[in-house]
Amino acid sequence: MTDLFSPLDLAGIALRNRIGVAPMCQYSAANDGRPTQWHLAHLMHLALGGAALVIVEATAVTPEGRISPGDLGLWDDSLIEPHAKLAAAISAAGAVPGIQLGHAGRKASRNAPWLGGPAEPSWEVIGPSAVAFGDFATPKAMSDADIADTLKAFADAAIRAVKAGYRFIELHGAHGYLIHQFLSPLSNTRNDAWGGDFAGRSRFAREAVAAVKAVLPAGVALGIRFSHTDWVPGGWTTEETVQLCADLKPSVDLFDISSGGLHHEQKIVLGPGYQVPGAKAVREGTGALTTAVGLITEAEQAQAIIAEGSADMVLMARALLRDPFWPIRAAQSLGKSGAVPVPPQYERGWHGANKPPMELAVGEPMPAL
C-alpha cells in the first residue's frame, strides 16, 4: 500500500514524502516583483515543517500579469538572484523548490484582498475576449501578437526559474486566470483559432506546456494546476480537463487538480477533500501522476487519499499556514514518528532532548545573509 509518507520520484526528482506546500499569494512583493524578507521566512518556515515539495506562490511572466502591485514577478533577469535565495533556502531546509508561473489575465491590477478594490495606479488587462469577471474591469481582448507575446513570457519566465534553482515548474491553468479563461467558454468567447470548441479554447494551455517544455533541461520537472470544474452550469467541466491531461501527459510530469475561480456565480460545494473527485477523475482517467487539494486538514484523511489511489501527493495550503509543522504531527499521529525529521535545533521543543543545536541536516548547510 502506497503510505503518505513514502517517497514519490518527479521525473527522477525524489521527494521524501507524498506532501506539499500549495501555492499561496502573499500580496507581499515590493513593486518591481522582487520577494522579500517576509517570503523567505514565510517559505523557510514552511520547508523546516517537512513537506517534500515547495511551491512558491504564483508568479507573474509579466507586470501586467499581476494580481496585485503586491505579487512576485519573473519578468526580468534582475529577479533571477533574489528568487534564488528563496530556492536556496528551500532547499536547505530539506524540500524540492518549485515554482508557480502564472498570468492573471482579466483577474489583474487588484489590490491585496485586505485592502479590496481595483489597484491604485491600475493598468490595463488583457483577456481571451472583453468578459469581465463579474464587476472587474473589462479586459482587451488579446489579439495574436499579445497570445505570442504572453506565450514567449512564459517560456522566458522558465528559464529564469531554472536559473534560480527551481526544480519544478506549475503552470498556474485554474482559479480564472488566463489559462483558466481560454480553456472556458463562460470566459473565451472567440471565434477564432484561439477559441470556439474543445481544441480552440484548449489551445493557449496546450502551447503555454510546449513553449514551457521546450526550454526546461534534464532534471526540473513540469506540472499545470486546473480547475476541473467552473462549479457552473455551461463552464469548463470534469471531463474536459481528464481530456486535456490525458493530450498533454507526454509533456506533464504533475497535475494539480483544483477547482472554480472563474466566474463570480460559482456555486461551490463545500466539504472535507471536496476537490478530491476530480483529482481521482484525472488519475484514473490517464494514469498520470495529481496532487489533490482543498480542504485537507487531518493525518488519516490524507492519508486515504493516498492509499486508496485518489492522488498520487496531497498539496496543503491553509493548515499549514496554521501548523507549518504539520507533517510531523501527521507521522506522530499516524505511528510513524520519523518518517518526517525534526530539525536538529528544534528537537528540545519535539522530543524534549536538551541537545544543542548543529548545523541543519535534512539539507544543504544554511547558506549566510
Ligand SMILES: Cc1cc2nc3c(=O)[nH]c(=O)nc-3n(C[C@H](O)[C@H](O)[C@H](O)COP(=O)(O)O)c2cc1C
Second form
Amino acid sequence: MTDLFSPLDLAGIALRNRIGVAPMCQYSAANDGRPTQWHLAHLMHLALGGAALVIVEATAVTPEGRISPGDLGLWDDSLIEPHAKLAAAISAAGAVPGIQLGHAGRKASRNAPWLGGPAEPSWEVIGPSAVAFGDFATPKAMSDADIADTLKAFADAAIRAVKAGYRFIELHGAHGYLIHQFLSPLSNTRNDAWGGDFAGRSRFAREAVAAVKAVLPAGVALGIRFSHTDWVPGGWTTEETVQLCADLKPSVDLFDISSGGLHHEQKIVLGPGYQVPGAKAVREGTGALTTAVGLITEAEQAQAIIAEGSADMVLMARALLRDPFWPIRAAQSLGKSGAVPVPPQYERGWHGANKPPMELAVGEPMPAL
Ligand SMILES: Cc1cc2nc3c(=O)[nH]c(=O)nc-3n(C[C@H](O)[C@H](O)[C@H](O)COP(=O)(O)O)c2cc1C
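How about the form predicted in complex with the ligand, since we already have the form predicted alone?
And the full complex, kicking off with our chain again.
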C-alpha cells in the first residue's frame, strides 16, 4: 500500500511526498503580468508547509489570454527574471516549483472575483467558436493563424518557464479555459479540422502538448489538467478524458484531473473528494501518474486516496490557504510525526523550546532579496 508521505518519482524529479499545492490564481500581479511581493510570500509560505510540489497559478501565455488584468504572465522574456525569484523561493523551501500555463479564451478579460464583472478596460476575447460563456462577451472565432500563434505562445512560455527554473509545467486544459473550450462540443461548434468529432475537438490539446513537449529538456516534467466532465448533458465526458489521456500518455508525465467550469448551467454534485472518481478512471484507464483534487481536506481521506490507488498524488487548494502547514499536521494526526519535516526556524513553534527537535528540514541558505 502506498503511503501519503512516501516519495514519488515524477519523470526523474524526486517529490518528497504525495501532497501538492494546486494552482491558485491570486489576481495580484502587476498589470504587465509581473509577479509581486504577494506571490513571493504566498508561494513560499505554502512550500514551507511541507507540500512536495507547489504549482504556481494559471499564468497567461499571451496578454489576451489573461483571466483578469491581475494574472501572472510569461509572454515576454522580461518576465523570466521575476518568475525565477518565485521558483527559487519555492525550491529553497524544499518543494519542487511548478507552474500552470494557460489561456482563458472566451473566459478572459474579467475582473478579480472580489470585484466581479468585465475587466476595465476590457479587451477582445477569442475562442474556438463565437459562442459566449453565459453572459460573458462573445469571443471572436479563432482563425488558423490565431490557432498557430497561440500554440506557439504556449511553447514560448514553456521555454521561459524552464529558464525561470520551474521543473514541472502544467497546461491548463480544464475549467472552461481555451484548451477545454476546444474539447467540449458545447463551446466548440467548428466544422473544420479543429472541431467536430473527438479527434477534431481534441486536436488543439494534442498540439499544445506536442508543442510544449518539444521544448522541454530532460529534468522538467509535463502535466496537463483536464476537467473530466462538464457536468452538462451533451458536454465533454469522462470517457473522452480517459481516451485523450491514454493518447497523450507518451508525452505527459502527470494528469491532473478536475471537472467543470465550461458551462454556466453545470450541475456539479459536490461532496468530499467529488472529483476523485475522475482521477481514478484516468489512472486505471491509462496506467499514468494521476493526481486527484477537489474537497480533499482530511488527513485520513488523503491517505485513503493514495493507499487505495485512486490517485498517485493529491493536490489541495482551499485547505492549504486556511492552513499551509496542513501536511505537517496531517503527518502528526496519522501518527507519522516527522514524515513532513518542520522548518528549523519554526521548530520551537511545533515542539517547544526545550524539547528535542524532531525531523527538521534544513535546506540550502535562502537567497537574499
Ligand atoms: C483562490 C483559488 C484560485 C484558483 N485558481 C486556479 C488556477 O489558477 N488554476 C486552476 O486550474 N485551478 C484553480 N483553482 C482551483 C483549484 O486548483 C482546485 O482545483 C479547487 O479549488 C478544488 O480544490 P480544493 O477543494 O482543495 O480547493 C483555484 C481555486 C482557488 C480556491
